[in-house]
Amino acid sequence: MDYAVRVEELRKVFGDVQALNGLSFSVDKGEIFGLIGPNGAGKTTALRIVSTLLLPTSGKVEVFGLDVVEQPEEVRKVLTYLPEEAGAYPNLSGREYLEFMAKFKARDKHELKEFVEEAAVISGLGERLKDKVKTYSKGMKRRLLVARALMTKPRLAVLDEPTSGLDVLHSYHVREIIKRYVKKHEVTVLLSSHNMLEVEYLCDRVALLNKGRIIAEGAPEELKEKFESANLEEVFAKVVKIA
């Protein structure tokens, strides 16, 4: 079967820091795959390599069969990336920002409009889209960026902590959107998160990362069974302790 993302023996070294140490996993088409792990485990580094921002020190990464090192430009056509810490141009209005981003993917005016309308729904920002981004709260900005990443219905959405900084209701809303998108538009999602509830609810499969490698992998249900835990939080604590 073809994978949406295939990561093999991935290593990344920053000077003295070994951020990724032989990381391997694969994401099936149309699934939501979650990377979880303690701070500094290498989640962001892995997602950045998949998104062609960083080059692997060694190993192989393919996105829909496209090599991220050999064909980065092709890879960029099929994915969108939501950085962990991201901003928008402060002097553009929310709508202008979305239009700016949509223009890179839209094939015509009609599609452009469609993308922006879609983003308006996802972000739930309504009338506030007319305001400049610099007047937004942290959560509003995040919703704008999540909407940006999903509005074009990319084949792969790489989302680094999509709901960080969002309140309970908006996190819930964003999760619903992600879930709906995957079903409706055949979007594959690769995300990272610190919120175990979210991961349990959203992800078809998760990989537990520690010190740059995977120490446990499977569907949330499987993992809970395997580690005799009531929830993923417990699994996380147990596995990290063992490792």
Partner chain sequence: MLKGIGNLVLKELKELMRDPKILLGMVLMPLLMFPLMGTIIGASMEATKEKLAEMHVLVWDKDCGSYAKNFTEYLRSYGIRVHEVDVSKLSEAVALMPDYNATLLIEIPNGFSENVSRVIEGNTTVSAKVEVYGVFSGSGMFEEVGVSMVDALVESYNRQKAPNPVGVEKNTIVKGEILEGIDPGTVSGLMMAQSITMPLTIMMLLTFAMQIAATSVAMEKEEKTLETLLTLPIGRFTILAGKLAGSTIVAAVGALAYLVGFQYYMSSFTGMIPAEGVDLAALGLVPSMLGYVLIGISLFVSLLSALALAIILSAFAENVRSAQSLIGFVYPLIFLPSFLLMYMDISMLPLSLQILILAIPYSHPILASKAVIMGNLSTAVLSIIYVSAFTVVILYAAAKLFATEKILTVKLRMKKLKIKWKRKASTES
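Can you return the structure of this protein in the form predicted alone rather than the form predicted together with the partner chain?
Only a single chain is listed, so you will not see partners or other molecules.
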């Protein structure tokens, strides 16, 4: 089977700390796959390696058959990456920021305009795109950034804690953006979150990480049934005790 992402025996060591310890998983084309677990579990490290921002200590990672170590430039052409702590230039308007970022991917002025208009629809910010980013709430900034990540219709969108720090309503809006966009454009999404209830709603399949390794993997409903749990938080608690 052709996978969007294939990770095999991935290890990453920072000095005396082993952030990833033999991580293996695959992501099917067109699905939303979540890496979930507590802070420090290795989620961000894994996403950065997939996105070619970190080199692995050992192991193999492929994105649509492209090796992230041997073919990083080709990998970057097919994905976008949204870090948890991403920011936008505060003195630009929302639209100016989107235009600036679109120039990195657009082949011509027509495509640039298409990207920006697509981002405007995704963000749902309307007339506020004319205002400077420094006037936005945290939720508005995150919607802008998610729109930036999706506007080019990447084959793979890598999203690190996409609703980090948002209240219930803004989190809901961002989740709906991601779900609708994936369904409409058949984009594959690999995301991380420590919010297991959120991921339960959003993801087709999940991998539960703890101390750099996967301790359970599957569709949320399958995991809840297997471990006789009401939600993924309960699943995680039970699996950690077993592991």
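Residue numbers count along the first chain shown, from 1. Since we're looking at a predicted model, the values are computed, not measured. Definition used throughout: the rigid core is the maximal C-alpha set that superposes within 1.5 Å between two forms.
Chemist: For a quick test of reading the superposition: does S123 move by 2 Å or more at the CA between the two forms, rigid core aligned?
Modeler: It does, since the S123 C-alpha is displaced 2 Å or more between the two forms after the core fit.
Chemist: I want to check Y81: does it shift between the two forms by 2 Å or more at the Cα, with the core superposed?
Modeler: For Y81, whose C-alpha is compared between the two forms after core superposition, the shift is less than 2 Å.
Chemist: Core aligned, does the CA of P162 move at least 2 Å between the two forms?
Modeler: It does not reach a 2 Å shift.
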